[in-house]
Amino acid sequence: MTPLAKMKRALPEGQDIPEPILNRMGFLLNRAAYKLRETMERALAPHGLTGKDLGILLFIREKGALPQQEIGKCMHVDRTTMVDIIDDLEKRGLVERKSHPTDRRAHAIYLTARGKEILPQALHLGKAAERKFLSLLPARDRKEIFRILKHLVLSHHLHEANKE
């Protein structure tokens, strides 16, 4: 018997999920980003961030300060809700509105010395939880399924872009 088999023989009766399901590739691939985000919200609970909310703290600090709507843009954030994103990060002054250098008509979001000292420590725990989700893994496996994702990720983000 394979370790899927025998993984599914040992869920709870009524929790086994059926094979036409087990087998589409969204289900499985929305299950274990869901399972993440739970593991990465609990760890990152003491800092009050979600994993979108350290993502795109990461992103200013490699990017440097750029308008909303082209941080929305890269990290695939609707417009509604990066406003409220960065509204809620403001607030809790992790980033603040400046005008942009270039373009009087844009803001551009910079983070605040508050927010380059929490990035760290939130960086810290959001990679131990993607640790500790991995875990249940081999690290072959964890390695492997890093460079899939990337591949596809980076494959199709340069396919959406040359179609533009």
The other form holds:
Protein chains: 2
Amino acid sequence: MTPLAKMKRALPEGQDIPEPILNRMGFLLNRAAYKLRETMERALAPHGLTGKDLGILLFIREKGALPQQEIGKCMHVDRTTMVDIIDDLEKRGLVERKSHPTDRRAHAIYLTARGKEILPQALHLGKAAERKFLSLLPARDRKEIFRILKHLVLSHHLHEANKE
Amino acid sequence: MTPLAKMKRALPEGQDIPEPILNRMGFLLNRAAYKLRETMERALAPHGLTGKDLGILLFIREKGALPQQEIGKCMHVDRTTMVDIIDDLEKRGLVERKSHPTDRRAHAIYLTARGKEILPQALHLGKAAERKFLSLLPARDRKEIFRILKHLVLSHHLHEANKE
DNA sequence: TATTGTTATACTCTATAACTATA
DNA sequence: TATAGTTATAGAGTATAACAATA
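May I ask for the structure of the form predicted together with another copy of the chain now, the form predicted on its own having been displayed?
The complete assembly is shown below, putting the previous chain first.
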């Protein structure tokens, strides 16, 4: 028996998920994302950060001080939503708005000292949550799912970038 | 060069996604789910259905007439949200509330004749959208991602079911 | 006493439109 | 004229609390 078939037999009566549902990519992606979000939220609770917050802080660290909209463009966040997110992160003392060197309309967003300090800790908690989430998979599949999802996401990203 | 590295080099200046972001499972799952939702919405527009609606109709067909909360429990939808969703599907004439054979508090949700008629068409459009979404992957990876995600989702589902 | 469906309510997330200061 | 940030506002989506009917 395959591992999948074995798992399905282990489910209590009436708790099973019908096969046609389980074969829908949308169901699988959303359910997995939801479950990871739960795990992540709990792991990052000490810092009061969401997974999305963490992604944005990481993005700023990687790309340096950028205008809000540059960050939002890559992270798929509307510019009005970015205002709220940066407001929030600024209130917590993790980032600060400074004047942009060449465009006086724009802000440049910097990590504060405190932001630089907690980011590695939060990233560590995040990675641990991710590992926990994936721990039910064999090691080989953990590598495979990263590789395939990266390929998929990058393909679509490339496809869109070339349209503009 | 790996296919991934090749793709990254093809991106216009400033449009790249930093590697540490790309290595976050949350980013990958949410970005993939978002992209598929877009594709799915467009594909199902002729029926005015979302991917989630389609999943619920499919669930009813597979499991037969069930109370609203039974559907919601499996599909991770709150019972108050289920009221709205069933209201909506009922207004469109795709499902109907009938009295439950043994529990007079509950409703049993049935597909109407029209629901049974459009469901195969909608499923077909949905599958086509899914294929389009995955078409950028090699055939082998398309199989692998299904297998791994099913394993992951079922493991977590089993894990939760056994807690209660 | 607990549970199903329902309503009313609130809260989050996100998006639209309009404003200001720049470019 | 177009764009960055902002505000106010409105719309989804979802969750909480309370209620009637029933178990």
